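This document opens with one chain alone, in structure tokens, the form predicted on its own.
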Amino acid sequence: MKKLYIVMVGLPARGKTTIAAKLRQSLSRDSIRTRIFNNGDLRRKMIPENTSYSGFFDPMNKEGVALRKKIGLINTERARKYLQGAGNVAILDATHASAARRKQIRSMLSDHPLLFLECFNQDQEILEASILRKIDLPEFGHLNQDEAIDSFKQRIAYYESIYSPLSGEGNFIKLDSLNNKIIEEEIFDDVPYLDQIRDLLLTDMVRNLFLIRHGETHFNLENRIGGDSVLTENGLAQADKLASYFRGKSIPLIFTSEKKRTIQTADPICRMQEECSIIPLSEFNEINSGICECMSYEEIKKGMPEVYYARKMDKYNYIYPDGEGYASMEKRIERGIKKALYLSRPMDNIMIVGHRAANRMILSHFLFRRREDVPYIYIPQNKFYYLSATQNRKVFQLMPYC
């Protein structure tokens, strides 16, 4: 089989390791022997003392520079030996921030085609959340959260001071790693597996996604829409049953909307996990019903018949006055999905606790549905959807939890 080096490029917390892991999973699934050579992992194994402090990454720190260069050379040589043997694809996962470092890699790895893959993410909100995930590593355990954040941001600043984007360095792809969008590409050689790699970079993939609707609320009992109602006693019991159901599964992150009912549903699930955080995202909020917020459908029919019947005629495209509709919430739901996938590690189980309409839109993102059918997808409160979506396989199940 053909052989390929993939060299990740980009500042810290830009999604390089997540993309590398997705590449390895996808290629390995097709019997393409793939291995990742991560400089950070090697650093933590080689150097017994803690190297999480930002000064280690200071370009003026000669000792730190020498150690990081040594680690890079070791991994580069290991990648070369891997392809000399049975390996097909070797992925070098590090910042590779300078043009000089990348030139050195090209000179050392000239026996097979080489593809640079540069990751960008300019979304400050996502960057901040990604840093919070990074400082979960044990090497930051001796610092409090604020100290760890400051240290990691200083590390980024040191890399920024020497960073040089790809330019005229052979085969490369520049990727918006949040939105799965190829920004720029130059391919001069016959790069093995290129079509498969491109497809992977542009595809939202999720190993295990548990999509849950919040428990029963007082507004549900009154058939009212929108608002910020809390759970009923039955809704709280549903949340407890969900917590018991998922107790044996690892759920590192639970994404919710900003509404009380989704956070109340997520709380007991989170408490029964060994390590779990709840991340509320505005993108997963329910449809804003505008002037109809907190009204029942019967009240809308009687008091605003023009609204009631206009929406009934075209439920997907109808926009509530001063509010939203399915069509207008599509972009924010997609953005929420991108955030959730970006912040989750490749092998993590992902949970989203959302709302009826929001969850319909999430499902339609992964599973093709005609737009006019989306408002009628069944989203019960006593069951959840399980999804697994990869390049080669899609699984879609509605499962009871009690």
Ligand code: F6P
The other form holds:
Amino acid sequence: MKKLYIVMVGLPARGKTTIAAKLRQSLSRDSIRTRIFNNGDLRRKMIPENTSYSGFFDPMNKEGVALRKKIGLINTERARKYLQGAGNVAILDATHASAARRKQIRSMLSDHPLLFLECFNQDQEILEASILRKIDLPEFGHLNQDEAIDSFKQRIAYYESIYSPLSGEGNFIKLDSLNNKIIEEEIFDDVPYLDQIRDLLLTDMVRNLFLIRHGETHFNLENRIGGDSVLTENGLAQADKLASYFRGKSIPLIFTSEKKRTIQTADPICRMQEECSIIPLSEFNEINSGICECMSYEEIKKGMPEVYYARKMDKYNYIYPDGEGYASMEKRIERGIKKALYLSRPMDNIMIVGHRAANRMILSHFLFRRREDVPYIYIPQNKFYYLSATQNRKVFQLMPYC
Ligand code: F6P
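After the form predicted on its own, can we look at the form predicted in complex with 6-O-phosphono-beta-D-fructofuranose?
Now the complete complex, all chains and molecules, led by this one.
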């Protein structure tokens, strides 16, 4: 079988490790032996002292530079040995920020084709959120949150000072890692597995996604839409049942909307987990029904028949006056999904607690549905959707939890 080196390139928090894990997972599934050589992991293993302080990454810190160089060389050598043996694809996961470092790698790894994969993320808000996730690592445990953020940002600044984007360095793909888009590509050699790799980079994959609708609210009982109603006794009991159901599964992050009903539903689930955080995202808020907010369907039909019937005619495209429609929610929902995937670690289970219309849009992102059918997808409150969507397999199951 053919052999390939993939060398990740990019500043910290640009999604390199997630992409590397995604590649390994999918290639391995096709019996292509793939291993990741991660410099950060090796640094933490090799150096018992804490190396998370930003000064360690200062290009003027000779000792730090030497240590990081040594770690890079060890991993490069290990990757070479891996391909000399049974391995097919060796992925070097580190910033590889300077052209000099990359030149050295190219000269050391000349026995098989090499593909540079440079990751970009220009979205400041998601970058900030990603930094918050990074500082969860145990190596930042001795710092408070602000100190850890400053330290990580300083680390990025040090890398920025020596960073040069890829140019004229053989085979490369530049990837917008948030939006799964190839920005630029140049391929000179016969790069094995290239079609598969390209396809993978463009595919949104999720291993285990639990998509839950919030529990019953007072507004649900009155058939009222929108608003910020809280859960009923029954809704609270549903949340407790969900919590017991998920106790045995690890859910490190629960994404909710900003509405009380989703956070209230996520709360007991989170409390039953050993380690879990709730991340409310405005992108997962329920459809904004504008002038109809807090009204019941009956009140709309009676008081604003033109709204009621126009919506009935074309529910997907209809936009509530001063509000939204399914079609106009598409972009923000998509952004919420990107955020959730970007912030989750590659093998993590992902949970989203959302709303009826929002969840319909999330489901249709992963599973093709004709647009006109999306506003009618069944989103009950006593069951949740389990989704697994990878390059080769899509699973979509409605699961009862009580
Ligand atoms: O009734 C609950 C609710 O989530 C409302 O807030 C929302 O307007 C509605 O469902 C969306 O469903 P539909 O598009 O079928 O009216």
